[in-house]
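First, one chain by itself in structure tokens, the form predicted on its own.
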Amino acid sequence: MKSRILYIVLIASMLLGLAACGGGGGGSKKTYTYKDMVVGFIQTGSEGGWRAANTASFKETAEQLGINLKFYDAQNKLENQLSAFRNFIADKEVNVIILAALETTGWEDVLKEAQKAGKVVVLEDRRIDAPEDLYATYIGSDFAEEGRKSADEMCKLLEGSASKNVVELVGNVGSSAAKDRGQGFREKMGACGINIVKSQTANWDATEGKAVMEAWLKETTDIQGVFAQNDEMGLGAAQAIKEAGLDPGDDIKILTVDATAGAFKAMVAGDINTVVECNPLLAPQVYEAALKVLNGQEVPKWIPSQEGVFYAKDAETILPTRKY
């Protein structure tokens, strides 16, 4: 009888051991692959070549990796972004939400809702003002550094100029890109005596950039430089300068931020002098970080993109290699 009891105990112990080792037990943790990712991506809208390239990067990379991408274009309206965010929280299929925020504020409530629902949130391109523990990571540029680079380059362009009056075409005033680029530029512009005589939003748009520049030129032509916070506004400014009978790139130096193919073409034509890069091809970095978080891995709170500065003298050689 004793030996029979010992035999039963031994068999029971062996079965428990197998369960503890995960041999088909329900307690084993899932390992996610890209094919398990269902991504809700909330894009700002369409602001020209840079944003189109950014969108294409996410769509093309998702297809390559087998990711189920649910894409939403907010048409540059914050209320649309917030509504889409809540829709993705409610969508049981979605396990990752990617946000390119139109504005820096107004996100804390939906981020808390996403966290409660167990969604991984990754910020791309645009920073927000919210506690870092409410999102996994931010992947994108150092916009303030772009502003500092722009000031350094404008100093080079205006070296030897008696006057250094610069006008600034600003993007969406509520966005982190506009705020930080403007702040960074002001941090370094004093090194060579740059004076910002006019600063106004043109909402990242070429047509608005042209209209704003036209209005300024009617007031004064004592302008030596244009700091356009994106290529589109700079292209609009160049057109306005031409129509005023002046030579963009010569009479008035133009520096833009983004480095799209359109800006390179303008550099080849001599209309733009210098371009500071803001890389839109962020999807591979974003998807990789999201997958790591889904699998319980730690990622940095900021993963920067790699960017350079380009000059008119090199534009013709580089232009054929631009992907956006």
Ligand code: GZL
The other form holds:
Amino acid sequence: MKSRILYIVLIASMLLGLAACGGGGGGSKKTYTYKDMVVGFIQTGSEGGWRAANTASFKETAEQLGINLKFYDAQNKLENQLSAFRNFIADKEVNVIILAALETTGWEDVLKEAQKAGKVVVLEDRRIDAPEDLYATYIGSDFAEEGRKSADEMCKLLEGSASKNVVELVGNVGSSAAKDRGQGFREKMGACGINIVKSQTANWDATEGKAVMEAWLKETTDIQGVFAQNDEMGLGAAQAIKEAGLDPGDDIKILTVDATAGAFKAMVAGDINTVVECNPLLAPQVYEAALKVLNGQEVPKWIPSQEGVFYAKDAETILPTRKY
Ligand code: GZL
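In place of the form predicted on its own, the structure of the form predicted together with the ligand is requested.
Time for the whole complex; same chain goes first.
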């Protein structure tokens, strides 16, 4: 009898052991690799050199890592971004959605739908106003810091000037980049007595930047500096200053943000004085963070990009080393 009980206890403990270590098929967790990633990437559209470099970074890095990238260009239309988001949620293949948000608002519903569908959502480049638990992480610049740096550098450019009237060319007004750069600039401009005498959107665009600057110059030439929130608008302003018979970079100082090749060439030509960097080459960090989240690892809610400031005097030397 005793041996019978011992036999039953032995069998029972073996079965329990098997179940515990998943030997009975109790779901051992899958480890994802980049080759398992199917990414739905929603880009803003194309507004110039920065965006082209950002898109190239995601396409080239996906190729290198063996990621299946489904790229969508929203043509700078918010409604296109929202419909693409829902299409990627419905796409059974897609396990990661990456968004470069045109605007900071309007995202909560789709983010909740994505969460319900078990999709990993990573924000790249542009931050949004939504509860942090609705997305995995935001990888992009500290735009407010770029604005503060811009004001500090404009103070240096206008040092000793009797007047410090600055005009501001603003990006897409709903975007985090435009809002935060403007806010950061205003935090620090008082330190040296800068007045923003004109401020208007030129939607990141060179042609619009030229048109806005032309109109301002028709009203007044008592302008000592241009704060252009990206390179393209600064290049447009330089053209308008030239056509008004003035010398950009000398009569009117110009500071821009991004540090694309076009801005470096303009610094070499003496048309732009200073450029605050905004790094577009974000794909490696974004894909790495997405893979960690797919594998159930924690990532910080914001991974800021590292960025510098460049000056006309150094532009010729640095230009050949730049990737975009
Ligand atoms: C910045 C990026 C901005 C660039 C512009 O991260 O979102 O958008 O500064 C681009 O050139 O249009």
